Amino acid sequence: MKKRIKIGLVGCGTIGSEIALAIDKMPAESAVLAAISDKDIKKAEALLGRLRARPEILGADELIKKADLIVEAASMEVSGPLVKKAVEAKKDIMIMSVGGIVKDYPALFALAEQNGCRIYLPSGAICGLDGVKASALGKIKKAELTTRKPPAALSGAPFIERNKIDLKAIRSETVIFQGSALEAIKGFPANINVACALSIAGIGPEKTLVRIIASPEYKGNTHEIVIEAESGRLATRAENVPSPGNPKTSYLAVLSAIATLKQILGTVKVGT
């Protein structure tokens, strides 16, 4: 029989909140939330009012301590400190904010590997990883990622501000951004971690090629995916429609979330 899983969950903003609910539905024989946390305590507090559990409101290092698995929905900047801590603890992450391991990542997997434990990466707003890693079995000569997204959802990122972009007078399709995944997280951190996961499952940030477009007629985020490798070529499209909470997270995003917890707990795994 397997074991309960207790899970500690840091950040309690619009993808926190919603896996918190759904651990939260979850049979409790198989799965606890055991601890949340989140630097805005009003938000940890927030959520706990939310929840039939009695998570306790933790610092990380304490939630680390006191939980199987943890699931970062936090930021780029939480991600990578945490994720060398859980594995330096010996213990299993899943981590949404990807970009924040981008650089790293070599070094944090072969760790896990070593400490016996687990990294997980969602494939979050975007599909067909699965024949992207079964591509980079052989070789991919290209590996490319066009995303559309309204002007909005794009405010305040980093590569914006530097470049004084008036969003508001963006009137058509416009490219914002073309550049390697790598430069893309550093421009966009709160809006492109899906070029990170696709550069991990396939030939890694600085060889996979990013492509920004805003326009006022978009109404959700599109994440486009071209492989070219000697298996094939490969194509895929999703059109998101924005989470209700925030127009920057698709809701894609939160449910591939919940999918991959169903899956880490589970007895059964679809697809490669």
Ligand SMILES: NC(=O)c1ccc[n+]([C@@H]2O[C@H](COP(=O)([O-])OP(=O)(O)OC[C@H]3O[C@@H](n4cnc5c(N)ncnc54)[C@H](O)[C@@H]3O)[C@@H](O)[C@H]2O)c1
Second form
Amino acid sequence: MKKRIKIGLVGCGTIGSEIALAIDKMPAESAVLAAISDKDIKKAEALLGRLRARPEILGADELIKKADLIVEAASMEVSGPLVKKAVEAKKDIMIMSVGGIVKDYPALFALAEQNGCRIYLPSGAICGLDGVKASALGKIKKAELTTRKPPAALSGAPFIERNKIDLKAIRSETVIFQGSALEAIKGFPANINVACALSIAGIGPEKTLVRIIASPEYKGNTHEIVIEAESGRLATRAENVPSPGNPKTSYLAVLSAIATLKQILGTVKVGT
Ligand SMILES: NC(=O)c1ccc[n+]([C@@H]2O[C@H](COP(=O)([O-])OP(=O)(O)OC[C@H]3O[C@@H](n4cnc5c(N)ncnc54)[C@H](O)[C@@H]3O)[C@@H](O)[C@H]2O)c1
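Show the same protein again, this time as the form predicted in complex with this ligand rather than the form predicted alone.
Complete assembly follows, chain above in first position.
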């Protein structure tokens, strides 16, 4: 018989709350939400009030001790150190803030391998990582992500502030950024986790190219991936609807987190 998985959730915002509610509906013998954590205690308490389960509200270190599987939905600053601590404690971890590990992922993956634990990176708001992973087993010549966003979705990004870009003055399609995924994540840490997931699945953040385009006509985030590989050309496009809780987070990302969790806990895995 499979053991009941104790889950610890770090980040009780838009994605975290939906993950917690999904776990709450799962059969009690498959998984239980054992602990939750948030830097804003009110967010954790509000989430607790919506759940049937009674997870403890803990700090991240205590949560890691308590859980078999840690789920991160907080921020890029949290995900890197949390992955390190989780794999050092030989615990499995799923993270949404993929940007937080983009510089150190080879070392973290090696540590997880050594310690016999798993790191899960959901596809988030993009589609096509199945084909990217398969293509990466051969030679990929080019990997490119084009992200289209309403200007307001880029507000507060370091690149926008540093270059004094007036987002309100944008009237039509405007290319805001072109560069590597590594540069994109520095300039747009809250917006471009998808570029990091694509980089890790494909040819790495230095070689993956990113373009960010803004227009007031866009209602949600659209992500297009183009891969040119030995195995052929891949082109995917996700036209996303914003999640009700956070216009910067696509609803597909919320569902992708829950789908990954169901795959971890379930017995059947569909797709690459
Ligand atoms: N992989 C993807 O495709 C994808 C898509 C959307 C969002 N994301 C990322 O997922 C993360 C969560 O997104 P969201 O929409 O739920 O954000 P959100 O702002 O709605 O929620 C984040 C929560 O984390 C908490 N938090 C922040 N810093 C923390 C810390 N140091 N310790 C504990 N808690 C902390 C906040 O208080 C908040 O409750 C973000 O980093 C976001 O960039 C990834």
